[in-house]
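What follows is a single chain, given as structure tokens, in the form predicted on its own.
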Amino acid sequence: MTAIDILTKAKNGGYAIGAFNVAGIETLKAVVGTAKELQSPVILEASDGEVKYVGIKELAYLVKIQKEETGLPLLLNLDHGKDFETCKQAIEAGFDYIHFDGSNLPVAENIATAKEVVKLAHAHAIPVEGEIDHIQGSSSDRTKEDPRTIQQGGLYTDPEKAQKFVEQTGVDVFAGFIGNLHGIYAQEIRLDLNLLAQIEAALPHTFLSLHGGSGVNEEDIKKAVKTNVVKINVNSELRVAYKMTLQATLNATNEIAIYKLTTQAIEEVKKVVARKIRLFGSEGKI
């Protein structure tokens, strides 16, 4: 199936696909291994930093091998591609999905660049995700800050502006800001579900994506999925599980073989992925 087929199946089936960031062979094995065990489609994605660390071609080949060996519907996504050239490189490398994030650009430049990304991606039958409002927070660390403070500093998505953006650019997937944040905070994050419903009504033929799936109230997640969100990003919870487990392992042993030291960390990441897959409703949907 194509990426659009996989997203359409999720929308029609009333579930969302987890988009899990991978930063190397360890997290890749964790996500793919869990997807195989739970028979769930997944999106493997890499941000700019992760792409530079692994290598854009290397990552594409690693995922290609996993597809061939498992037969799973795995999609490789460029997460928060900041410019046309980066998106072009990902398309040429064999990525299945492109997220162009021009939210920090002037509106006209965001629209113009998104249109060019869409034109190239669609020529390769690849869907494009876009956004107009910068989603606050960071997946690089944890903070004790109250998420409401950060939420108040961002501009929540205007459904009418979202509709115009989609019409002008032709993006297939829209990522809105409804209170979702990148990162993990002292309190769980709550979403503006009424706003999400308005965005969904304004974009009935567009897939919806939710960024910042770590630390969000689970009932809000379930309701978001019922409001046609078909893709939910998870990164911070994976990073925390990996780091904390690896740190405990290093403190408890004199072992020096890296592949032995990361075994338990991979298992803990798998637990997070499994919990999210079940929450999103995609288990057994292959």
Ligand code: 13P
The other form holds:
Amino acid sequence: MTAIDILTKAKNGGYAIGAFNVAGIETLKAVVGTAKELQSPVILEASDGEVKYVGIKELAYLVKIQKEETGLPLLLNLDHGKDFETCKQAIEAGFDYIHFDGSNLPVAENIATAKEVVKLAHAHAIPVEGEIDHIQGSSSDRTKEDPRTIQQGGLYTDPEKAQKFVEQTGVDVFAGFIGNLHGIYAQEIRLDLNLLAQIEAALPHTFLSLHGGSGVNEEDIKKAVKTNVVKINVNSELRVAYKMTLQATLNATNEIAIYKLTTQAIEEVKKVVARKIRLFGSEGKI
Ligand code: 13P
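I have the form predicted on its own already, so could you send the form predicted in complex with the named molecule?
And the full complex, kicking off with our chain again.
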């Protein structure tokens, strides 16, 4: 199945596919292991920093091996690729899906670059995700801030502008900002579901991606899935599970074998992935 087939199946089946950030063999094992246990499609994704840490070719090969070993519908996504060159490298390395994030660029430059990325990606039968409104927040640190303060600093997606952007660029997937902050905050994140419904109505033939899947009210997530969101990104909750567990393990043992120190952390990441897969409705959907 191609990436588009996998997304189409999710849209028709009324579920979303979790896009989980991986930063090495430990998180890769956690995501693929859980996908196997729950017989779920998953997207493995890596941000710029994660790609640099693991290596772009190394990551592509690790996922290729996992696809062969498990036979699961696994997709590898470049998460927030910031420029054409990075997207090109990922396409050449064998990624299955490209998220080009030009939201920090002037609109005309975002559109022009997205078009170029789409041209190259489509020549390799790879779908492209694009965005115009910067998704606020960060998956890099945990803050005690009120999420509403950060949401107020962001520009929520205008459905008409989204429609024009999709028309002009030819992106297959659209990532909007409806309050879906990156990161975890003092309170649960709430989504503007009315706005999501308007975006969906404006883009009936475009797949919808929801970033910032950590720390969001679970009823809002279920409603977003019912509104045709087919991809939900999750990073911070995996990072927190990994870090807290590793920290506890290190404090509790004199063990020095690295592979023994990460075992429990991988297990805790798996629990988060399993909870998300069930919430997104993709269990058993292979
Ligand atoms: P969270 O860190 O909030 O889960 O967001 C991840 C994300 O959207 C990656 O693109």
